[in-house]
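A single chain, nothing else alongside it, follows as structure tokens in the form predicted alone.
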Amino acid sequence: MAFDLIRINDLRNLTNCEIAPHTGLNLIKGENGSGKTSLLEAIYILGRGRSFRDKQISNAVQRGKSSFTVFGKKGSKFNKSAIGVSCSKKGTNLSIDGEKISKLSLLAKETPIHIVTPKSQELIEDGSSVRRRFLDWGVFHVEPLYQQFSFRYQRALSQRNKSLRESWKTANIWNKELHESGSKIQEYREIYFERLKEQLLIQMEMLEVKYDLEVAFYQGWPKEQTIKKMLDDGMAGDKNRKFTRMGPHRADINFKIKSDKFNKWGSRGHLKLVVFALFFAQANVIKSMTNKETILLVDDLTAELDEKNVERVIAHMINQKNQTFFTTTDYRLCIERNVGKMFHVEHGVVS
């Protein structure tokens, strides 16, 4: 469900801000520090409980108050909802729906959000650990115990590291634990990975990103051995290096062009394509498993494309018909009434 209402208060520059967004596309302009990606990061809140720019959401705090406050109504005529997301220095309170929930997991099931920014490339030229959160947030939302074997997986793996780093003969009795709910979360992430991978290449062929390209997952240990046989086998390393060196806390996705990495082939233009990409195939998926719409942030759309293809990015945003925020500085660039809604931001205020 789309946000027809986000209100935003002493949120960084956005001392009293009122929107009433289109359910497709809203195109936000402004010069820079202007208070377009506080905007963003308002909106990314209500989805995560958290902020992309600051590890401290409490840092989001406008200076000289003591807490911000945002809140957003979502729904159809039928269905409708309301979340709200308060900080100070003392903590984060959250609540669907006027009830307090303690949990930022029941947050995020409530709105999927993605925010594709300048650094978004990292997803494919930083390390596996990028990769893995991507891929497991799209799982967390489509299968509902995914979370529950998730946790006792790295509650077991980090018992079993302890073991090592103390007393080694301790850390076999942690193997079946990580061999049960680690075999579950390579299924679900498995199954997974496959129709994302279908969908990505069918993305990436509507966005005209014409490279040869092979995607591929790497579950994080040798694929013809179980998680047992594996952790079995590779005690006597592990007892060396006093960690757990395979499992699945080591997968990946791999992207390769002629069996060398993407990084090295592709243009910065290209890379950001190809994590457009990935985020509409993403998006795609979860609408086909969950009937969720997945709401989609922009930062700083037009960096590193070109002019051609920032309009085939929104001529495919349109065809996506989710719900899409971007923010641009370049003021010659327009949307149609029919699609969308243009906002404007200049010192903190948003018209």
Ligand SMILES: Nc1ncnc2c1ncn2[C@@H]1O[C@H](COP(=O)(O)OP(=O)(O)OP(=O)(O)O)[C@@H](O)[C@H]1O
Given for the second form:
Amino acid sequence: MAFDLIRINDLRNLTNCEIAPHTGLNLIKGENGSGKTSLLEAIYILGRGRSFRDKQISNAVQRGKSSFTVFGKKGSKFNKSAIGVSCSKKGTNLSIDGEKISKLSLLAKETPIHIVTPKSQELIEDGSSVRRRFLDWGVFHVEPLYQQFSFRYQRALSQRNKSLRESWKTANIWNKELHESGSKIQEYREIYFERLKEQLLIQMEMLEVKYDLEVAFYQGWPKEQTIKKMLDDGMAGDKNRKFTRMGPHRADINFKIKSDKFNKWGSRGHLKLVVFALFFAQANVIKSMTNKETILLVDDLTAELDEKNVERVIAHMINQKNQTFFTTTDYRLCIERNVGKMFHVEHGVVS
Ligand SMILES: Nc1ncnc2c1ncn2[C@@H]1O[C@H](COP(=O)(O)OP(=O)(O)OP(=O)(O)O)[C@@H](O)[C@H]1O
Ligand SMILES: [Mg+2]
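Could you switch over to the form predicted together with the ligand, since the one displayed so far is the form predicted alone?
Once more the chain from above appears, this time first in line as the rest of the complex follows.
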């Protein structure tokens, strides 16, 4: 479901702002420092209950003010919902349809939101944790039991690592729990990854990224072994290193071209296109498995893309039909009235 109203108060330089976005594209233009990223940050907060810019969400409270609020209304005539987030130094309050909720995961389930920023190439360039988070975010949306098994696995893993650090004698009592919860996590991830990979290749072709890219899932330990056997056999090594060296917590997605890492081959612009393809793929898999629409936020769309690729991405965003908010400082960039709306931001005022 798309937002049809967003109201923001006292978030960074946005003092009092209300917009009625389009269900398709929303192009946000403005000079440096006008408040474009802050607008995306507010929408992201509605979906995730946290900021993508700051670990501390309360840093988004406008200087000199004690709190910020963001309110969003979504849906059609028969299926409406309203989300509210307010935040001060004391804490964050979340509500859905006026009812207070305590868990971020409930908010996240309500509205799948993704953001692509000029930093998003880290999805391919950085260590495995960012790719694991990306994959698991998709699994979380499509598999209702994933969160429960993930919680069990993380708890057992931290207990096992604690035992390995202190007195390794009790470490192996956690192997069974890690095996049970980890096997389920692995099963969900494998099913999800196959769908994601299939979609990724389709999306790359549509965005005309012409690399012979091999995409593979690494489960985090040798394929032929069960988690239990891997943990039992690896006990001596784990004791030596004082942590659990292998398991689903080491899973990864590998991107390769001719057996070499993709980030050695891809140009910055092409990396960005692959990142777009990944986010579009994720949105499509979630849509096909749950019928939920992902809202896409894109900060500084034109950064590192040439004119043709900007046009390609916009045309593709129109095709995708997700509600999308994207920013630029390029005043020449325009979209047709029938596919979306354009907003202008100036000194924190959105018109
Ligand atoms: N907590 C805060 N309180 C008030 N103003 C803030 C706060 N944090 C940041 N700002 C200001 O908000 C303004 C808008 O920042 P924002 O990053 O949204 O701009 P932008 O339009 O995305 O700029 P750019 O094109 O450079 O990315 C900036 O002038 C910034 O200094
Ligand atoms: Mg910005």
